[in-house]
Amino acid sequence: MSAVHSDAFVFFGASGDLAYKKVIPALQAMIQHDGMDIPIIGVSRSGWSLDEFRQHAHDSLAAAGAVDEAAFAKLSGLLRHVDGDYNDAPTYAKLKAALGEASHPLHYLAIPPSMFARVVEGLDGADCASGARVVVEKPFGRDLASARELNATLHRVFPERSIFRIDHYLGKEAVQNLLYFRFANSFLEPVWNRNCVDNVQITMAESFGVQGRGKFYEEVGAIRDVVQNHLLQVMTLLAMDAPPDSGAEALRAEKLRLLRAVRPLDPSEVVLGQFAGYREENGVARESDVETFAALRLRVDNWRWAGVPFYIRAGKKLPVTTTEVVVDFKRPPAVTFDRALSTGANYLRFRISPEETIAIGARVKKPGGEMRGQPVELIVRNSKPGDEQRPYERLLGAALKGDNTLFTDDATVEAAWAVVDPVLGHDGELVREYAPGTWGPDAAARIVVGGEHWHDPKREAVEPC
C-alpha cells in the first residue's frame, strides 16, 4: 500500500477557509512542480455547481496572488464537485461515482473534528474507504482521552499505516532544517546535552489576536492550539536522539521516545494569561477564562536532558509575530579575562518564522588595550519567505505518495496529550490578564529559573557580523 500513488484527492471542506487560504494554492502548485494529474474533488454544502466551484478556486488563488493560467487551466480541468450534507448517505454514493475507477484516493478531512467519526462512517459505507488513504487536520482531540477515542474510530476504517495527521509546522522549510542542522553537523553532538546545556526556550508570539475567530478560539486556547502539537513538536526535533536512519518508522520511534520521557506538567510550573480586551472580540463569552498566553517549564527524564529546563512561551497580542529557539550553553567555568561578565557567553538560535535563521552566539575581544569582550552573532544560514517549498504543498504530496514521514501517528498524538493534559482543566483563577503589545503576564518571569531570564526575540533578524 505505501508504495501506491494515491489515484484521486477528495477534500471535505472544499467551501472552507482552510481550502480557500492553503489547499488550493497547494493543489496549483502540485500541478506546477509535480504534473499532478488525477482527479480533484472538493466536497462541500455550498450548493455550487461546478462552474462556481472552479470560479473559487480562481478566487482563491486570485487572493493569494498565485494565479498561474497555464496550471490554473490544467487544475480546473481536473476539479469536481459533490455537493451534499456530510450526515447523508446520498453524499457518499455521489463521491463514489465521482471516484470512478479511482481505486486508492486520498481523503483530505477539512473539516470540524466533530465531524471526522460521521465522514468516516460515510466513507466506509459507500465503499470509499478499502485501498484509501486519509488526512486529518488538527487538533487531534481535546485531551488524551478524547485523542483515543479519535485514534479507535480512524482504525475502525482505516489501517494507521493508511492515516495522516496533518500539522503544517512540520512541512516548514525551517522546521526541516532545524532537524537537518543537528545531524548533519558532528560540532554539536559533543556539547548538545547536559554537560553543556543550560536551558532551552522556545517562543512563539503573535502581534495580532484572535482575528475574528474567538468562536474557534473559546474551544482551544494556547496550549491547545499551538502547544500540545506545533511546540511540543518542535521540542522533540530539539531534544531527541538520532534515529538510525531516515525512514518514517525510525523517525517517529525516536520522538516517541523522547516525548515519553518528558514529565507531564506540574501546574505550578505553568503560567497562564489572557490579553485585555479578549472578552470583547466576537464569539468570546464574557467571562471567560481561556487563556490566549501560556509560559510553561518541562522536564525531560533521560540521560541525555536530565536537570535541563525547557521553556516554551506562547501568546497573542505580544511585541512581536515569530518563532524562535535560543539553545543557552553553560557559562566558562572560569573568566579569565572579562571580569564583569554576567551573562552566558554562547547560545544557537533558531528563527522558524517569518524569516529563517541559524545563529551563533558568541563573545569576541573589543577594540583596545584591555582585553574586554562584546557579544557578536555569527548567522550561518538566512532565507527569505518564498525560497521553501510550502507547508501544505510538501505534506499533502507526501501523503499522496505514501510517505508519512512527516505525518504523527497515534502513540506520538497520545504521548504529547500525556505531557499537557495535568493543566488542561486549568481553574480559571489561574488565568492573568495582560496588556496587549507586552510579553504576557509578569508572572511569566518566574517560569525561568536559575537565574537566567527570557529571551525577547527582536523585531527583525540581527544582521550578519
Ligand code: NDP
Contents of the next structure:
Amino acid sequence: MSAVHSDAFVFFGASGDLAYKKVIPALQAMIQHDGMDIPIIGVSRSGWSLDEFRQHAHDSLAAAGAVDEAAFAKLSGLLRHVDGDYNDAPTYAKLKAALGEASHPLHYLAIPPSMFARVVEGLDGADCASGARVVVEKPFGRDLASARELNATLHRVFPERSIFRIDHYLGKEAVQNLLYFRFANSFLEPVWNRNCVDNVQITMAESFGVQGRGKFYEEVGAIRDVVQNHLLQVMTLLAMDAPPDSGAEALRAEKLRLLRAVRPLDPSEVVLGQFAGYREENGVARESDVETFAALRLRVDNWRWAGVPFYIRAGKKLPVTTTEVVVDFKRPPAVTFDRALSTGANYLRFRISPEETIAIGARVKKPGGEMRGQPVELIVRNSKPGDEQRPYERLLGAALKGDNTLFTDDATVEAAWAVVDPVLGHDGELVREYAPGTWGPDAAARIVVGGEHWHDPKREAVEPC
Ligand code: NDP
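Pass me the form predicted in complex with this ligand as well; I've looked at the form predicted on its own already.
Now the full complex is given, and it begins with the chain already shown.
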C-alpha cells in the first residue's frame, strides 16, 4: 500500500539559519521539479507579516543565487506564517487554525534540539499530530542516553513510521552511489572483505573554521557534529552486507546489523585536536576543550571485516575541503616487481564532495626500457559540484511522500551513539592543539597501523587513465 502524500508542510525555525540556507531553496526546487502544491506554513517568533515572510524567502533565494520568479510566485502563494513562541500553547492553536482542512501535515523541526520535546508536546496538545509526520534535524541527542530519551519523547506522540530523522549525507548523490556501486556490480563482492582489503579510510576535511557558529560548535565538537552521524553512515554503507531488496526495511536491517558489529571506540584508538585560534572565535569559551579534529580507528567484529581497521578522520582548518573514502587493497606479493609494493598501489577511491568521483587506483608500466611503474587511476565516475539534486530537496520530497528509505530509524541512531559514547566525555587533556592548514595533531599518524599511512586527499585526482 503506498503511503499518503502529506497535505501541508509546516516548518518550525522558519527564521533560522537552516531555513534560510537550505529549506527555502529546497521548497522552491520542489515547486520547480515536483509541482509541489500544498500549503507551506512557517512558524517563528519573528513578528513577521506574511509579506515580510515572503520577502525573507526571496532574500534567501537571492543569497543562494536561485531566484526563479515564476516558481517564487507560486511559492509566495503557498506560504503562510504563524507567529509565536514555541513555549506558548496559543502558538499551536494558531497553527491548527492555519492547517485548516489538512489532515496529514508534515512538521519539520529546524530548531535547536532543546526545543524538540516542547514542540512535539505542543503539536499533540493542539491536535496537530494525529495523521502527521515529523522530520527531526540532527544532532539527534548528545549521547546514547539522551538519544534514547528523545526517541521515547517522540514515540509518545508519533509512531516510528511517522518519524523522519534527517542526516542530509544520506541525500547526497555520491553517498547513494556508494550503495549502488557496491551492490549493482559483481566484481567487488569477491574482494570486499578481510582477505583482500587492508584498511578503509574515511576523511572529512574542511579548510574553514566554525564560520561564526562558535556557540553551536561548543555544544557539539567534531565527533557529535559529523562522526556519529555522517561518517558512521558512510562507513555503514561501505561495510554492510547486501540487503535482499532496495526497500527501507531491508536496508535498515542490514545497516543496523553492521553498526551493532562495530566495537565501541577505545579511547586509546582516538586522537582529538583543536586548531590554534579556536578559543578566540566568537561564542567559544577561552578554556574550551571541544575537539575540532578527531582521528579514530574502528573495528568491525564480523566475518567479513575481522582484523581490517576502519579509520575515520574529520576536522576543521585542514588543508582542503573534501570528503573522501579510500579502500586500500592488500599489496601484491614481493615477488615479481619490487616497485609495485609501494603503499596504496591498489585502491578504490570514492570522492563524496565537493565533486563526486569513483576511481580505481592501479599501477602501469612506464613507457621505456625498464620495468618501472607509475600510479594511475581509472575514473569510473566524475561529476562536477552542483550536478546533483540537492540533498534537502531529495529528503524533504521523500518525507512528504512517506518514503523513509533515506532516513535513520531509532535503533540505528542509538547503535551509532553506542559506538562513539566511550569517547564523548573525554578529558580535555586529550585534546591536542594543531596548526591551521595542517592535517591535525602529529599524534593522528599513530592511529593508522600496520606500516600504512593516512591518504591525504588531493585537490585533483592523480593522472587519469
Ligand atoms: P538557528 O538558531 O539559526 O534557528 C533556530 C530557529 O528556532 C530560530 O528561528 C529561532 O528563533 C527559533 N526558535 C528557537 N527557540 C524558539 C522559541 N522558543 N520560539 C520560537 N522560535 C524559536 O538554528 P539553525 O537553523 O542553524 O539550526 C536548526 C536545527 O538544524 C538545529 O537542530 C541544527 O543543529 C540543525 N542543523 C543546522 C544546520 C545549518 O546549516 N544551520 C545544518 C544541519 C543541521 P529566533 O531567531 O527568534 O531565536
